[in-house]
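One chain comes next, on its own, written out as structure tokens in the form predicted on its own.
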Amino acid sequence: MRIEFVPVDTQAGATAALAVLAHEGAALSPEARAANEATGGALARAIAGGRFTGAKGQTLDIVAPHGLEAARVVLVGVDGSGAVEPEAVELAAASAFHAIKTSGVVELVLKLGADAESAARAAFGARLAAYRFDKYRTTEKAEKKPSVQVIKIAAADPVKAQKAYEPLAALADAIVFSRDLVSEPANILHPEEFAARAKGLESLGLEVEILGEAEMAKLGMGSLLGVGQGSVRESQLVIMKWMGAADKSAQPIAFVGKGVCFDTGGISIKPADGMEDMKWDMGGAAAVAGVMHALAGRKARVNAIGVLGLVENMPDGNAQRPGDVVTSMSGQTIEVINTDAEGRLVLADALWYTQERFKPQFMIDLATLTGAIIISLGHDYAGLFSNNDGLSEKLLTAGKAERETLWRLPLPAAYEKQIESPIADMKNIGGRPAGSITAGLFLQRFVNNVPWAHLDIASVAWKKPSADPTVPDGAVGFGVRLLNRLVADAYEG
């Protein structure tokens, strides 16, 4: 799909759809009023004859009346009656795309706001809405496939709008990269393949280093390696570096991702029903790879490190057993009570490695860590756990701005007793009560007092169904927008 910025007087054409805004209460935007006048009031009559009210996200798709040089007209509702914020334009563009994506039109002309920022956000919204993971479909009928090939965004200054879109285009590329990783089946995206795709991002200017099992064993990463020992696929640790600050020696920021490319639960095997979804148990690592892609793509003025712990949790004759004791890179020992509480074992070594080698300003880990977070927060918030109030506030603010919302939960010291072990320094699970919290307390033991935040994204990494038109049913790429905004707002020099 091609995106173009065009002058505001551009006509849609005979094979195109024209999208314009209507405010709540069905009050037409200037562009919609012009289209209504050109058709002798046909748009107003179509509104009056139906239930379109201009509510946020509502669409009315009609065959273009006489007087408009277009195949179809799409009215898209936005809240309020005054100026339309860029975020609303982004969502309206996405809604417009969904309204006509399989209609047969090959072009969509968006007249949703002529200023450069609004035009750029319209392009961004349409690009995200158009995401579709269809590489393995071979028999899909033509009428079910999107027909739109070109999206034209009307702008008062197309050159300025294109310039405003460039960092958003880099972000969209990164989100798509992350979504693709999460969407891939596990027989394709095993740890080595994930690492190879991360290595491919060196074309953007990233430095990528890959450690195999021999290198990790020398470092003493018994916690991470124990998770993957039942798989024929070799575990990997991927280190991604973006040194974009003016001072290349300046202290970096760091992101760490859980990358369990498939999680059977190991010997503590999961029920068969729904296990296919465990291909997305690497959503945290996909988000970290995505944000590193975004930072490099838009040449962010920051030094950043991304670390991905990539494993496969399988139950063969060499698999880790409940009751085993492993020694982490930190030297702390862990009694493995449940082999399905494996993500925290991966992160324990990845976090320790990150703080020890890079001495970062802070670390943020992302992980599809606990089903308990879904019980706590549903599917619209990720859980935030942190040892630092300032970092937490910045994350909450960035999440709200990007519609990737977080809710902070506590890390009470009194709950530490739930992960006490009679034979090791700790055990890897603390029982059902406060399961997400005890997982956070476990991870906190491996951050060595570095400012740190843990984002439990099990509740938001995959949507079925999605209520946001920029997010597909399936892989979300949650965390890429959030962390990119965090860096842009608070850490670029």
Ligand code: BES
The other form holds:
Amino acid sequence: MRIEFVPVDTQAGATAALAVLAHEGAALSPEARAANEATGGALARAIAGGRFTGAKGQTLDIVAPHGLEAARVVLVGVDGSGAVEPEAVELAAASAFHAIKTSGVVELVLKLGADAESAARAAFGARLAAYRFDKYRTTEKAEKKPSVQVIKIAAADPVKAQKAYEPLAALADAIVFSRDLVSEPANILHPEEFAARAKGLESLGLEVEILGEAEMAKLGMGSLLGVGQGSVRESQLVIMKWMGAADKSAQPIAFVGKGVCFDTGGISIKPADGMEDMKWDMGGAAAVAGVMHALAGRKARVNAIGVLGLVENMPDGNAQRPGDVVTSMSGQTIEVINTDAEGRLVLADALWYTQERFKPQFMIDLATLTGAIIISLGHDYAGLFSNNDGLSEKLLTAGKAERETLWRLPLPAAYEKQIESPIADMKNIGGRPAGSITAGLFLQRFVNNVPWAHLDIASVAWKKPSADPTVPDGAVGFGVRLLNRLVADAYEG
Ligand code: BES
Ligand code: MN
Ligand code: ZN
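Could I see the form predicted in complex with this ligand next, after the form predicted on its own?
What follows is the entire complex, opening with the chain shown before.
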């Protein structure tokens, strides 16, 4: 799909749909009024003859309007009555795309706001809405495939709009990269393949190091290695560096991702029903790889480190057993009561390594860590756990701005006793009460004096179905927008 910025007087042709806005009460935007006049009032009649109110996300598709060459006019609701915020334009563009994506039109002309920022956000919204993971479909019927090939966005100054779109295009590329990783099945995307795809990002100017099992053993990463020990696939630790700050020696920021390419539960095996969802258990690592992609893609002025802990959790003759005790890189020992609480074991070593090697300004980990976070928050919030109020506030703000919302939960010292072990420094599960919190407390034991936040994204890494038109059903790419915004607003010099 191609995206072009065009002058505002561009007319939608015979194979195109024209999209324009309507406010609450179905009040027409200037572009919609122009289309209504050109068609002798077809838009007004279509509104009068139906239930379109101009509410956010509503669309009304008017076919073969007399007086215009366009094959269709799509009215898109944006709520309110006054100025249209860039975010509303992004959502309207996405909704317009969905309204006509398989209609047969090959072109979509968006007239949703002519200033450079609105036009750029329209392009961004349409691009995200058009995401599809269809590489394994070989027999899909032509009429089911999206027909739209070109999106034209009307802008007062198309060159300026194109310029404004550049950082958003870099972000969209990164989100697509992340969604693709999450969507890939686990027979294709095993730890080495994931590492290879991360390595491929060197073309953007990132530096990528890959550690295998022998190197991790030398570092003493018994906690991470225990998880991967039942898999024929080799565990990997990937270190991605983006040194974009003017001062290359300035303290970096760091992101750490849980990358369990498939989580069967191991010997504490999961029930068969729904287990296929566990190909998504590398969503944290995909978010970290995605944000590194975004930072490099838009040449962010920051030094950033991304660390991915990549493993496959399988049952096997060589798999770790419930009751095994492993020694982490930190020296702390862990009694593995349940091999299905594996994400925290991976992160224990990845967090310790990151903090020891890079002494970052802060560390944020992302992980599809607990089913309990879905019970706590449902699918509209990820859990935020942190030892730092300032970092938490910045994350909450960034989350709101990007519609990747977080809800902070506490880390009460009193719950530490739930993860005490009679024979080791800790055990890896804390029982049913506050399961996401005890997971957070476990991780905190591998964090020293560095501002740290843990995002439990098990609730948001994939959606079925999605309510946001910029997010597909399936892989969200959650975290890329959020962290990119955090960096842009708070950490770029
Ligand atoms: N990957 C799962 C968490 C998960 C569950 C993510 C459902 C997405 C949807 C994690 O490794 C896991 O199995 N957690 C266990 C922890 C328990 C054994 C303490 C869980 O949540 O049941
Ligand atoms: Mn598990
Ligand atoms: Zn898991």
